[in-house]
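One chain comes next, on its own, written as structure tokens: the form predicted on its own.
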Amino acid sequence: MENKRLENLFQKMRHGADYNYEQWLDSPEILADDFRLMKQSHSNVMSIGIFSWAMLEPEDGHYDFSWLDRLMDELAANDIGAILATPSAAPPAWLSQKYPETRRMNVLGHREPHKGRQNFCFTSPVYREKVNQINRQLAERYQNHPALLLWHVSNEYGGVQCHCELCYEAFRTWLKNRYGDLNTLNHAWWTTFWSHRYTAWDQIEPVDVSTHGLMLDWQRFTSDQALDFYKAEIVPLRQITPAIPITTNFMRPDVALDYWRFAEHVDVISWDSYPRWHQTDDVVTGMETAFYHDLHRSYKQGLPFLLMESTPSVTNWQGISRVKKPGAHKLTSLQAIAHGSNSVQYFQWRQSRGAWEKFHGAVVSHLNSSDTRVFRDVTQIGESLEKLSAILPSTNKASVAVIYDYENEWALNNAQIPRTLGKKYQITCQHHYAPFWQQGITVDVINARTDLSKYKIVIAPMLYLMGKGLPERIEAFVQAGGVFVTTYVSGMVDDSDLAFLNGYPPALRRTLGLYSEEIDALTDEQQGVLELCEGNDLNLAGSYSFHEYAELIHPETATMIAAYGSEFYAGYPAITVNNYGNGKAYYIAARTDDELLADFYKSLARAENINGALSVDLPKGVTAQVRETENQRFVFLMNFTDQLQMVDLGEAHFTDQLTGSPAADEVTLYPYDIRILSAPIP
């Protein structure tokens, strides 16, 4: 394996949960039963110590590791690996009281009280020192323990802003490093607007939402400061346990952190996945979840990730959380494996008796029984994972990438464009991802800094912010033979959120072969019509609808694929293609219906000889994903509908990986069913 630290971790598929052993110290009979149930459920890993600081250090400088010693020993005795957390996510009350400067300050200048979790200041030297002390104690004590498998640093970092003077001073230092002097900063932020020009660094306070460059940089700083805190946390772990890999659990990408920068400093990506199953269309939910899995797989291309948390049943915080229908737990768990995970893990092992998460789902509920539907479902996953060891060294190989960029999203969120309601950047990226998911074509979800050269097709919906060098990299990609697709609301500002003059950056304008003049914003009730042009290079025909955004563009070297068929701009180009160098650049000027995107990308994939997992068209709501080793191919065939589906495998001959039996030529997929098929690579 590329990363030697991960060899022990990935000797087997990992199956387990967050285990709050310390909540049950007064119930030894429950603790004893837990290990029996772990073995019964085929669990081989537990995440421990995540919120245990008050139990590990009940008083300043006075440590008690006796209970953790027993837990680590019990795990080792049962051949269960420990994913041992550092406890920084929830400081004890004594620390918040004794060192009030460690508490986060709100925008009004008030210290937050001790409450919740992740309630500390990332900049505080005192907090950093206290974290370093306890992390060093943990590393020194357990460095040679046979149970120690992986470090779990803190828990679910978020880009929560602190407005204390320490953070403001750190922000100003960050700005000095970025811009050098105030004149450069004032120009980048265009501070002559509304007389906001700064004449001294200490005048800068990140509270003015009208200065978009300021707020974008404040978001960048907040993310960078969280990363800087994380890097300080891991110093004793790297020093004392250099062979033990490190992770921190990511979440869905709306927590105001640039996870791409974090990914450079973790050994393995892990994330917490909580889709809202059975509330709307499960096919759409399945696609969205696949998008997030592929995003997390793409952070470290070529390496597997960990599904660190998922619920085996329900959550307690989503407003509405439905229990999983029969088959859904197996489908949704193994979906993560299909997209590159080498684990299925849950929050939580045993339901808490009190406080915020007492009714969150768990492997072992308040019934304290293995005779439950959830426990049987979890056991089935454990049994299945033990049959998938051949998949461990496999990877997901993609010829298609969708650019979903955090800094672009932050800038776009601030942008006061003609339609500020329902910009839907993340959702739009998913809509452009969905046709490939439906076809069973593997997609990487990348950011704007990623190398593009390995892909045949790169799609960049609503790429509003064009950082330095990006237009030139896109141009080089297309000139070398790549296919680039972008849309309305793209190429509008630089990385300081300053609008480009004279239209797009020159490299992008050359690549697209057009420029944009205006953007029309439609109301939620309004729709327009697009008409495909005869003889277009994708052989598309017919009419489709558009809504919300319609950009008026002027081709220079681009040719028209579709034209607007309504509004005063009927006849104007709506979709274009520009042959540039050895490649092509497509522009979709309006937000279209999903039917057009499905037909467009199906034709584009065919034109570029990009094939799906199977050589047949899949029924709607059924997808297939592929993982490959050097000599074996694994196809995950998944049905996200509540209907029975039949899939003809064509001329391919597969073995069912879970049963060992030859697969029939026509596979029957029951509602929420998954089949894992394998075949040698000739």
Ligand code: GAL
Second form
Amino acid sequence: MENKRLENLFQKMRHGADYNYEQWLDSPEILADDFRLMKQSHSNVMSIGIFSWAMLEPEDGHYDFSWLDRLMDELAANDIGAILATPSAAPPAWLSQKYPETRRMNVLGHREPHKGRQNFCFTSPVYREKVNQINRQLAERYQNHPALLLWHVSNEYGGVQCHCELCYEAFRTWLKNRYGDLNTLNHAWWTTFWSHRYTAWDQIEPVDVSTHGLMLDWQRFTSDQALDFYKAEIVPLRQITPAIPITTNFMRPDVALDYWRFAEHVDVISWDSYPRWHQTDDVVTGMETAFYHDLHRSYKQGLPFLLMESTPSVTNWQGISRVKKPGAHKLTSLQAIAHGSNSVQYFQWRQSRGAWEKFHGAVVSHLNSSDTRVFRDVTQIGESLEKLSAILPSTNKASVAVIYDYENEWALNNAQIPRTLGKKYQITCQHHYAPFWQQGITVDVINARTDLSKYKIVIAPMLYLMGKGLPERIEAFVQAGGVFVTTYVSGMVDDSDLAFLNGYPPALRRTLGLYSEEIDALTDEQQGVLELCEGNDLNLAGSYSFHEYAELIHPETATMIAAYGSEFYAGYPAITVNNYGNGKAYYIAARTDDELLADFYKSLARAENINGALSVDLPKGVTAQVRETENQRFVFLMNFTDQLQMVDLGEAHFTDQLTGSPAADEVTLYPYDIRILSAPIP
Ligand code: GAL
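Requested next: the structure of the form predicted together with the ligand (the form predicted on its own having been shown above).
Zooming out: every chain and molecule, the one shown earlier first.
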């Protein structure tokens, strides 16, 4: 393991849950049950102390670690690792009362009352100081404790916005560092528009959605400020426990944080995954979840991640939450392993008795019994993970990447383009990812700053914001032999959200071999047709539909693969390719149906000699994902349908990693089934 700090953590596949021991201090019989049941379920980690500040520091400066000492000792005695949290996500009431400036201020200038959690100001020096003090106490006290495995810093940071004077001051300082003077800022934000010019820094208030540059920078700042807070939080941990790894649990990317920047400061990525199984099409939910796992794996390439939270049954916040169908718990838990996780962990170990989450799913429910479907499912995962140690050092290797970029998403969210309704940036990235998932081809989900050179194919749907240097990096990638695919609504603005003049940035225009003139927007009811040109370079034929966006482009050196077949622009190019240097750049000018994307990418993968995990076509809804070491491949064959599916393994001879027996040539997958197959690499 390259990162020495992770050796201990990744000695085994990890299995465990968030454990709220402190809620049961007056019920020793429950606590005794807990440790017995943890062993029974083959759990080997527990995330503890996440929301326990009020129990650790009941009064300002008066700490009580007695219960945590007992908990840490119990865990060690049971050979269960502690993922010990810093408690900053939920300040105690006394703190909010005594230091009101730690409470967040809303956009109208009102302090939020003390309630819920994650309710504090990231800038407040008092809050930072109080967090630093308690984190120091924790690190000093447990630095040599045998249970301490990993720091869980805070909980689910978000780019939440605080409008207090301290945050505004910090924002203005951030702007001064970025722009130097107001003239430069006024130009970057195009403030002559609607008379928005600033003549003093303290006129700047991040409340004006009509100034796009301002809002984009405010979003960047709030993300940076959360990271700055995190960096302050970990100072005592790094000082006192340099050998203990650090993580903070990430979420799906809708929380206004640039996680790529966080990733540089954590030792291991962990994330909380709560898909809505059995509510719509599980194949689509399976694909989306795969996309997010791949995103989290890609934050730190070559390293495994942790599935820090998932529900063993239902959530309590999704509006509708269905219990998992037979097989689904195993499938969805091991899906994370397939995509590069070295753990399956849950929220929560035991259902709390009262308050908000009392009916959220848990390994141990209010029945307090191991004789439940959920407990049996969880135990089965624990047993399975113990048989998967050979997979620990393996990685997922991708030669295809989809760019899904946060700054681009933030800028696009504010963009007033011909179709502002349903821009669907994130979903569009998933639509371009899905054909590879279906074929069992590994994909990294990267951002626009990631080095492109290791990939054969890079796909950048709707890359509206092309930051400084990016067009040149794309050009170099294609010249060196890479295949680049982009779409409508790309290359429109720069880092400041200013439109490019004279069309695309020159490097992009040369690479794509075209320029774009207009974007047509269709209503929800309207659809168009596009026709593949004969003899096109991907051997595609027939017609497909498009909807929502249709761009009118002018090829310069690019050639046509498909033409529009409807509207006044019938005959205009709809898909083009430009042979450039040693590579190719494709442009998909309209939002097409999924069939086109499936056929397009299948043909492209074939042309680029990129193979799926198995050399056979997989039935719809079945995917195969690969992890490999130098001498062994592990193929995770997963059925996200509620139908029985047969997969012919072709010539390959595999061993079933969970049973140790040779796999049949034709594998029968039951509804929601997963099979883990291994074979030596010759
Ligand atoms: C997570 C959070 C947990 C718990 C869980 C419920 O977002 O980190 O503390 O609230 O959701 O699903």
